[in-house]
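We begin with a single chain expressed as structure tokens, specifically the form predicted on its own.
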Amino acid sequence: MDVNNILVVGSGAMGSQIGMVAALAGYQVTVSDISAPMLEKAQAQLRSRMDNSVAKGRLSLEDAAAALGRLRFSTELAKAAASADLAIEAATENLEVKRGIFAALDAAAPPHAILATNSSTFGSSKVADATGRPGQVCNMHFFNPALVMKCVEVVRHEGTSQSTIDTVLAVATRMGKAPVLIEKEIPGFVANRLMGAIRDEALRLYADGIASFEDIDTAAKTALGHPMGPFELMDLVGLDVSHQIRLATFAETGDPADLPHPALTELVERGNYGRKSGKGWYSYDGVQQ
């Protein structure tokens, strides 16, 4: 199926940034939300970044202009959705607002359109069922933050027809990411769950005492060659949105090993929630976003 013009559904972080990565390659994008103070923050970062990407000679003038000259934002879902071939929702990790959310982009979307979610814990099937079209409907899972990182995780439930599936590795392809196709639905998925094994190492070490948190990511990062530590990831991705990730986990799973770390929920009920409140694992100076 030819995808001309993208919607997404959610204006923080991810969901403005993979709007940024669908108009850089070339697609008519509208990013949605229902609170316009969240889009207008949303337009003004994404052309800061366009702007640094610029200056830093990664992207031309005229390609940043065109990309962002090919971006909407809207507060109006049903109006956004007319138009699109493919609806891509990333709003908060909650079961029944993605399930409204789906439920509205069945009314209003075209007969053709593919509805994918985002979400990084809840498989497809989900919110298959609040639509008309469950064969149209699949995961289309970006990492943090959406406009550097290449994986995109295409994940099938059982009804999730070829066509979408081709169709969804085909725009991941040629917004620039590798697209890994995940066959059956489990929680987490795969790069999720590679992450959170070495996530829960580290914690069980820091825990016990055997290294700081600060020398764990230095291990991580010079003996096994990954970019940034597994507590810097933390921080960077969000402990709350680690926690919510866990507790959606054990609510699928049922299995206590799947709860939070208490050392994460300690940071979170104190409201530090890595780079974005300044604070986590790491203190930074301000605000970072």
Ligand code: CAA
Second form
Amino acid sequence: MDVNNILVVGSGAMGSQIGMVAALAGYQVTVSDISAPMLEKAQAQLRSRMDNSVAKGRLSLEDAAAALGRLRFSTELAKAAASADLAIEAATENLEVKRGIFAALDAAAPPHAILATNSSTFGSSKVADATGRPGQVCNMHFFNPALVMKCVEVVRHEGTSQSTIDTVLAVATRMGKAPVLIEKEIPGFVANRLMGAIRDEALRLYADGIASFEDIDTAAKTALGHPMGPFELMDLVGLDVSHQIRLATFAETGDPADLPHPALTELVERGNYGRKSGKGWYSYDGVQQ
Ligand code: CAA
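Counterpart to the form predicted on its own, namely the form predicted in complex with the named molecule:
Shown next: the complete complex, the earlier chain at its head.
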């Protein structure tokens, strides 16, 4: 199926950058959010990122202007959905919110449109039955920062059609990503299961007083070649997001081992969410978010 128009629902760190990636790949894109101030913030951040890329010689001024010209921002979900070939939902990790969005998208989007979720927590089977087109629903899971990270997990639920999968894989490839097909829904899919194993061990080592979190990060970078240590990564993703993912996974599995680590809960309860709040494991005064 030909995809020309993409709608991204949610203008947080993930949604806004997914929209920018799609616009850079030549798609006509609308990023939609219920909050106009969030949309304004997203627009300003993306402009600043494009300015940086131009300043570094990574992108021509013309290409940046053309991509920004293909990117629209709207608080009117139904109107934006009416012309979408593909909608990518990147709203908060709350199932009821997502189901509401999928029902609204199903009502407003053309019959051929594919409805994907960027959720890392919920397999698309959890939202597919809120629509009348479950075969056209799947996960399209990007990684933070979406402008940079190449992986996109495309996850099918039992009823996802092959043509939906083929189309979403093709879109991810045109976006310059390296899509990975996940054949069965499983909590955490693949990448987050790998990352979670490392993060859990890092939290244990820290909580047991074996090493400081800074030194654990240094070991991950200098011994394992990871671009960031697990604590830096938690700050990037958002401690609140990591915390919420664990709670949702626990709700699904009932396994106490899936509960968030107390050290993580303590920081979240203090409002230390990571880079976006200026403080998490580390402090980020004056750092571009
Ligand atoms: N948003 C957009 N672009 C960013 C960025 C951000 N937050 N942070 C850095 N960048 C860009 C920079 O602009 C720069 O771009 P150019 O190459 O065009 O100049 C590039 O990334 C490299 O940045 P830096 O030189 O400043 O720093 P770096 O080399 O340390 O790279 C990084 C930064 C890309 C974030 C790198 O540290 C990295 O890959 N970290 C690991 C990230 C990771 O593991 N992400 C997965 C998170 S898990 C997840 O997302 C799943 C989930 O479900 C929660």
